[in-house]
Amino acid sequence: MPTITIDKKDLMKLLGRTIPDEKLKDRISMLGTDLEKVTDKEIEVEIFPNRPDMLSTEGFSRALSSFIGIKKGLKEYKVNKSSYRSKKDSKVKNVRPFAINAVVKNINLDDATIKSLMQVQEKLHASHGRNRKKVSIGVYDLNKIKFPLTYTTKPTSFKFKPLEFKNELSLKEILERHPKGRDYKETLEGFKEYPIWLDSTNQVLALVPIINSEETKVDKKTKELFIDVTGTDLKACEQALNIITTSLADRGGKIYEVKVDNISYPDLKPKKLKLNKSYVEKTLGLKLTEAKIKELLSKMGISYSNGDALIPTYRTDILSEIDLVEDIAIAYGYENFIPEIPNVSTIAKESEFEIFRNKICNILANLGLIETNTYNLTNKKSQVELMNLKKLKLVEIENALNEDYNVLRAWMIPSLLEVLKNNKHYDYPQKIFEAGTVFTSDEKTRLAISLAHSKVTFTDIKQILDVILNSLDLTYEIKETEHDSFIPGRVGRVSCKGKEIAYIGEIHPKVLDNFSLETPIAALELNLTDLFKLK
Amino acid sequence: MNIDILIETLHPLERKAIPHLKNSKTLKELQKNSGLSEIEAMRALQWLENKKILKTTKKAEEIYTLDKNGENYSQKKLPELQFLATIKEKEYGLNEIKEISGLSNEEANISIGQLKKLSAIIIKEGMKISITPSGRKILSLETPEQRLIEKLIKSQKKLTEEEKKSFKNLQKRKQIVKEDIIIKREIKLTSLGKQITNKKISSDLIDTLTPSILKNKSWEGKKFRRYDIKINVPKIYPGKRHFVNQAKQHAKQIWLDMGFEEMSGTIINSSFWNFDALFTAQDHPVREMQDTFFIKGTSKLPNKTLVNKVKKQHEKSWKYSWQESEAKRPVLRTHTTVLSAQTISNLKEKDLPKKYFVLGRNYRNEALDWSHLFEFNQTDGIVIDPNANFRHLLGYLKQFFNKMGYEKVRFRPAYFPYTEPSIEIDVYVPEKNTWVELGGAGIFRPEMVKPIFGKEIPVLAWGPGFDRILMNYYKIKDIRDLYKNDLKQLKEIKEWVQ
């Protein structure tokens, strides 16, 4: 989840008040954000992905300000009329179809503002914008561009001077040579032409969503900004534009519309949502008056009257009534709810298989065996090669961490041999067992037992099989079989009521050698899922 | 302790040793006098010392003795003397000398070096070696080294200054002499010991009670040897359930006590159940490769009606085109909440209210380190009740964690795609004086419940991690230690007692 760093002095300035660290810590975590760190100068806050509006210092400060009661209620933003126009060429449709703009004037680009602007842009790109694929934002000096603007595409040989470069580069070269080009070239993979913003003099504003042009860049003297947002999801683009423009307005900026193909942006008119008082009360288990709901919502920057809530456009997380209920709960304070166990009668029921599995495991522990707990993820070498097998069908992980853990186990005994291998330095006998999941064409629970000591034989493991099946009042048969992991003539297939349920035998010396084990081992692998059905 | 009772506690070995203590000053002497083996005598002394009957002192003693080659030279004389003897009558070349004397190359070379130093030989033209007058003198008088070797045939404890010099010279040569350190155990009786040795030690105590003693009643009128019941005994260990499973069983019992029913299901699931049914958009970052383990192949989807309802809800709320192919990708479940979704989809309204729980393994694509595991345990619970509310959610959770041993539980706002309101559960760990984050809970969003259940109904839900609770309880700092399967750890770790 994204974390933002906020200059404490800047925050206090925006809040218009000094807040002690202890209160900051407490309030920030009860607002639905997570305070990671507080130092003398900065605070670090983790922002949940549903609140991209808090990714800017201004947005965070706005939310905190109303939550702690400094400036409560809906904050309205005026969008001034203008003659700024831009249009989209139909060529962008299959590349990056959506583009919207805004202008913000009366900007004082001091260090705090620049830092915050850069941070919100970067964080929005990463999370909300899915690394610029879904949404990307560009900021330019308004006075360096001539309206109307065009959003179009150009072939990869088209050239312009990208930010921080002295010479012109072709679009193709930018992707190869410019650091930003290298970072984000995947976003344009497979396209013949790349998206470009041009002004009326054919000056390039940017190669979208990679890099702006050197000519239109923002500097210390910039007082007026042009903002473009492009992407593959119009709603997400609008949210980003709203977040950026309202943040700038919180520092005194004046927002001006830009008409893109005759539609005016940004649209900052609050959205109306119906809210049913009894729904709120029923969901939260509280009795609330209309006035109380109004007060609580005002702490979250939302206005409310007579069943209607007005929600600011930057609150992109509010999808339906239930989201308002959560805001009311947060404003009420999670710490103020009195937990309650309702008087509801339901009958407890443990899974019958789990009861069965537990009983079997307890029998083994009572016989003096130690239960292990190994990972389901393992590797082919351990499952097949070390077990002296030629092949075994294994379920493979598509994106494995590393070669040690790239398949799901198809049988349990190899896991137990790994355990014994890692415990060679301890005294024998070592008698272990585990009931775990194995993955073949489906998932089953199998019980494996391994007995390791200098005098172990088939008899020892068969005695244990005997105990288990006798205690379930089941009779069984053992047929001689062949299995390359076991010593020939000392391995059997166990069946109950005509169903094969287990392998039992002495582990082959070759396998022991493969696991660097110097002690004989007798082992059993029993299908508990099938056995459960037989009992 | 009364001296007679003390005598009754004596082990047969001690009884055998005691009569000989008076005239045995050392372990060796005791062995000889009592006929006990070295180990038996040692054990007897150790026990007697524990009973303060005697004191033993260890004395290290140096002893000078012959090594392998030295033993040989004590009979055949040192090589240089053999060399001289060979050329006593006639000068010879080196090879002839070797042949006649039987000296090895190495011995011959050492001899030449030694003899030259003593001016006992001269090498003439044609490489003939002949003896000098001082050589003849040496041959008749022998060297001090040779004299020492002969003395050392019987190991010596002390050497004269001159002998020590010769010893040092010989030490430089290969395996002729050696200095051994011998540890001597000396026995000294305490005053208690002196009293005991003057007592008559009866050998008529019963040591081990055997069936034949019982049968012929020979125990009657006899005394039993008294045991030292405070003595440490060798450790034995019980068979044991794995401590993680013990804890899971405990947690399970808490849910059962609260009237919950256990859910079960597979670890491999379709993305549909793991994500889509939980209102997680298909481009949500959690669905990316770096967070989730995907399995090769495709999964089956549930019935079309259900799939379509989920698809419609996604497209309506998240405004994108929902892809069936993405929903079919199999994953290792990233949360047991999968089972909650499946359970809800199988419920009918007339079954309500219902409460369910599960404790199971989940997966995330994460490199192993001290605080991260790719396999982890989670306990999910759901309450499907038309009258359920947020305070009930807090109530169930608080009750559970209280019963798990946490007195203080705290709830904070949080975010999960499929719950609203969402909460983060913290518990207070007094030993660390800190709040520990255990995981999430909330009320399932209507957008999630409606498509899979058919109508909007409150579902309280939680899925906190379980491993951190285990680590707190067992004081384990590295999460990998939960599954290291070290048999010593498994045998010795405390039981889950609460």
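No experiment lies behind these values; they were computed from the predicted model shown. Between two forms, the rigid core is the largest collection of C-alphas that superpose within 1.5 Å. Numbering follows the first chain given and starts at 1. First, how it differs from the form predicted on its own.
Structural comment: of the residues D442, N262, S345, D427, the hinge joining the rigid parts that turn between these two forms is found at S345.
Relative to the larger rigid part, the smaller one is rotated between these two forms by 64°, as taken from C-alpha superpositions.
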Given for the second form:
Amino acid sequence: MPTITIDKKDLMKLLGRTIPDEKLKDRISMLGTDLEKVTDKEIEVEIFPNRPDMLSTEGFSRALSSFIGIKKGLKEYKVNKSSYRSKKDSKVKNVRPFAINAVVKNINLDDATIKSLMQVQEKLHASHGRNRKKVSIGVYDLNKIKFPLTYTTKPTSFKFKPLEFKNELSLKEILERHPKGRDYKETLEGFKEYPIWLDSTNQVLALVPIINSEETKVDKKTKELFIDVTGTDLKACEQALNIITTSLADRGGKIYEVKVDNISYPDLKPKKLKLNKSYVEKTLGLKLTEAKIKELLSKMGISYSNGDALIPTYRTDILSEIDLVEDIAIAYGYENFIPEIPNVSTIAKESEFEIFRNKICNILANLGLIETNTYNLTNKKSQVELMNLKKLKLVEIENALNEDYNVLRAWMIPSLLEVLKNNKHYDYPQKIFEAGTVFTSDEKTRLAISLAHSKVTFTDIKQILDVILNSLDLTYEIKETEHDSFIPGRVGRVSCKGKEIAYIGEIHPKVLDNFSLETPIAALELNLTDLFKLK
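What about the form predicted on its own, after the form predicted together with its partner chain?
Just this one chain is shown here; partners and other molecules are left out.
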């Protein structure tokens, strides 16, 4: 989880009053964050992933101000009309398809503001933006830019002067020589042209999502900012833009719209969500009046009236009623809930299946494999298309909020390939496994194993299977089969006591290419639920 460092003096200035250290320590810990330390000059706080709006000093101050009663209730922001325009070239569709903008004026870029702006960019990139793969943010001096702007792509031979460099470099050279290019070159791997921003004079603003140009950089004289957010998920881009612009507005900045292909950004209108009083009371075990619910939500920066909650646009974590209930619980104070012993007598013991599962995981760990832990939620593309399959029965998420998480996984190997893709900058061999839930006609636990190195073969992964089943005193057989995710002739169906329990083989080169993997991989997917019944 990201940890932010807050200038204590700057925080008090934003709060409008001085808060004693003891009160700070108590209230920050109860706000839904993890306080690391408070010193004379700084506060270190670990921010949970569900609250990216608190990754800036301004956002943290805003949340704390409401929570301790300085400025409670919904804070609304005005977006001023403007003539600023930008457009997206159709060439970006298959590279980095989404781009949105905003302008913020009347900014005093003192040291505290600059540090906070740099920190929130960095932390949003790392967490919300998945190391710039999903979302990246650029900030520029507005007065060095001529509108309208164009978001397009250019070949790798195209040149401009990147930030902190005196000479022009080609886009390819930037990825090889610039520190940011080396850090984030994986975001552009496999593309023949790279995304860039150009103004009306063809001046380059940035190579996205790598580095800004030297000509448009922000300095202490800058008073007006142009902000761009690009990525592979539009909703995530909108959330990042809203967080940045509202943070700057809390410093006194005035927000102006930018129309991207005639759609205005940012959209800072609060969203409405129904809240059932009886649902709140049943979930929390409390009796609450409408007035009390209104008071508690106001401490979390949310407006409430007649069963409707108005949620600020920067609160990306509030998706349904239960999220509002959580906010009510935080505002009420977990320390104020009275623990009760249920009138039920039970004797606890560890699940037999979990003992079985842990035994197998321990065996793999002793063999030098590293355990991973990935999400049950994933996307259709990685489960089907990237795995070279034509179709697969999937449990789809109704009203999915983004394309990265729109189905429940039906098998585990794609999740491990994603892990290997994200870690290919580390040395090989890489040997990983995961025991997790899959969702087909019912829920089952499966074990997936992937071995990645230049000389890996079917025999290597079969040896792992031997160890597992021998430890359970089970015999098995492997029959050659067909599976489009594996190399023909190097894939088998494993059966034990007449029950088919696994696929085993070498991953197809097309699948490796789809995941931008260059190293051979052998994999196994074993149904632990069925295996447990056979032992």
